[in-house]
Amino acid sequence: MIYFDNAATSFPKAPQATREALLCMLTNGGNPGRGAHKLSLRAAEKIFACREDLSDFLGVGAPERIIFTQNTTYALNMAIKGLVKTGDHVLCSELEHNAVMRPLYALQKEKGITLDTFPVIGLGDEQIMENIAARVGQSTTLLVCLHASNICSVSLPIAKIGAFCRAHGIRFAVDAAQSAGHLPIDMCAMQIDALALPGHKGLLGPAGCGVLALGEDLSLGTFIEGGSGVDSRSNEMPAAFPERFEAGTLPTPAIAGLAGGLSFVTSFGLSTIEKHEKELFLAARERIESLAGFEVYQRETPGGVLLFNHTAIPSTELARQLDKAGICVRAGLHCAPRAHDALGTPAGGAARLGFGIFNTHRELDALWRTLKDLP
């Protein structure tokens, strides 16, 4: 099996996650905040160790501004609805995933917030700015937008949107789904308020575990309340961090195996798992245009993630073919039907590569002749 869906979720998980996800669960196996018994402390010292890994990695400043969630999604919807009131002025890209937008349209109808976006396709980064200064009005507090896409290689240039944001009193939000683990970020240099990603992508960790990070001036309404094993004769949240967003029983072993990629990540270097992604990108991009009928979307910007269609074969039947083969990718729309509109995809999407530090050549020239055998 030829695995190109990195950009869904990795496959295979970095050895460490795999292993300290299974010794969690055989050793470390008591609630964390729920007991002074070994296994709940040996949890909770999983949880907080790895809570220092991702500060350090993530530029955060204080491990208890890391909040974990169930997934990217949740951490997105948190921060959004948290940070909005009524009749605010939000800003996105053309290229956000509906765990942006959907939020977005769910406070419209709400809240009553507007909403504007602005576009990336073809532009460079001054253009991009450009067009946000066009859109910022007085009733604009919030700008959300993805640091990488998930249907190309495009990356926003986040630390010139910060210091904009900052600079004019604007909350500035980053979807990091697709960026973590493959490009460099700092929350603090990039003067970001909140910032949420997965552990099961980039990071290689496994599924079940998200992470919302929360710049060091930023408090927001709680999303859900519950148990946190402080406090417990109040009615209300804990008012300390982490534990006022983290309501109900952590994922441990899933947070264990984020902690066992991310050591794999940091040990193996962005700058290597950046540029071997890169090689990829040309690799196959090459490979794919030598062949008649086919189409690379955005094929000037190398990356993780490479979009690509057949003039005669819908996306879904080029992968039903390629899965026939042994070789997985994802058509669709990805779950990004405005930036595949942005991209100028047909109504049925387009078929996607994701790559990851585990892909190879040798993979590409399998991928190469099952597309040129295709009837």
Ligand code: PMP
Given for the second form:
Amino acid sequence: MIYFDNAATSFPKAPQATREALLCMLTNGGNPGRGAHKLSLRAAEKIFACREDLSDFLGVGAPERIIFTQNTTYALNMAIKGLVKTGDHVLCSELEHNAVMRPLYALQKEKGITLDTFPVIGLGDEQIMENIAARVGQSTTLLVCLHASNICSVSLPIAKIGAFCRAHGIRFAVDAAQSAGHLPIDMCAMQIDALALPGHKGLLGPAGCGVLALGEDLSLGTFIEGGSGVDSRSNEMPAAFPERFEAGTLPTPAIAGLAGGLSFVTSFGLSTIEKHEKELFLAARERIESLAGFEVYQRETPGGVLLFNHTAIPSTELARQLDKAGICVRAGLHCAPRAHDALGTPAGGAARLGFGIFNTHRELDALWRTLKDLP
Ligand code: PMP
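Could you drop in the structure for the form predicted in complex with the named molecule? We only have the form predicted alone so far.
Below: every chain and molecule of the assembly, starting with the one above.
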């Protein structure tokens, strides 16, 4: 199989991720934070070590502000729903995933928030900033946007947006689902208040764990309540981070795997990963555009994601034919219908290549041969 669906989840995983997750299940049988016996303590140490690594990698500056969640979606829901109140005005970009849009739509209904979208496609940083400034009002309390799109290789000027939000007293939440492990992130330097990301994509860890990193001066109400292993007589969740936000048993094997994936990514280096993905993009674009009837969207922005279509073949059919040839790609709307509208894809969406560090140019040759011979 040739796997070009790394924007859905990465595969294969880093060898260290698989090894650490397995080792954890073989040797760290205890429940972290639930008991003082050796196996529980060992699991808790693993988890704390992963918090420390993530805090360093993401420029968070405090491991206890790394909160483990199920996935990015859960982390974004915690941040968005924790940060807005009735009547607030929220800004987001036109490229957002449903993991951002659906919580916002729910809040429109439930809390009467108002929502504005700023354009990104075809604009430089300055124009993006002007568009943001033009939409800010008295009641704007939150700007939430992705760092990198999951349907094309466009990324947003996060540090500039962070500085703008800080200067205007607006909270800034970032969806780093497609950038973590692909692009540098420094939460403090970029002045991000809440950062959400998955373990299972660019950080090459197993599914089952995501991260919400909270900025220094930010607290949220609890999202769910339950056992935390501390202060059990209290009717409320503890005030201390991260326990306040981590009710119930944590997925220790997934977190251990994430630590393994992160060590692989850091030893490889983000700049090497970025360079490799850009090279794959350019090579794939050249091959696809050499064939009649194919179109590449956002062709001038190389990176880890390439979106394409054929004028006469629906994207789902393209994906089906590629699958028959042993090549995994994802077709359709990729949970980002508004982003597809911004790129002008047809109603059925488009086919997406999501590159990863393990993809090769030889695999692109196989893709080209299959596309060339499509019935
Ligand atoms: N946002 C973006 C930009 C994504 O690409 C994804 C995953 N495709 C998500 C959010 C949701 O991530 P998860 O599946 O980890 O909840």
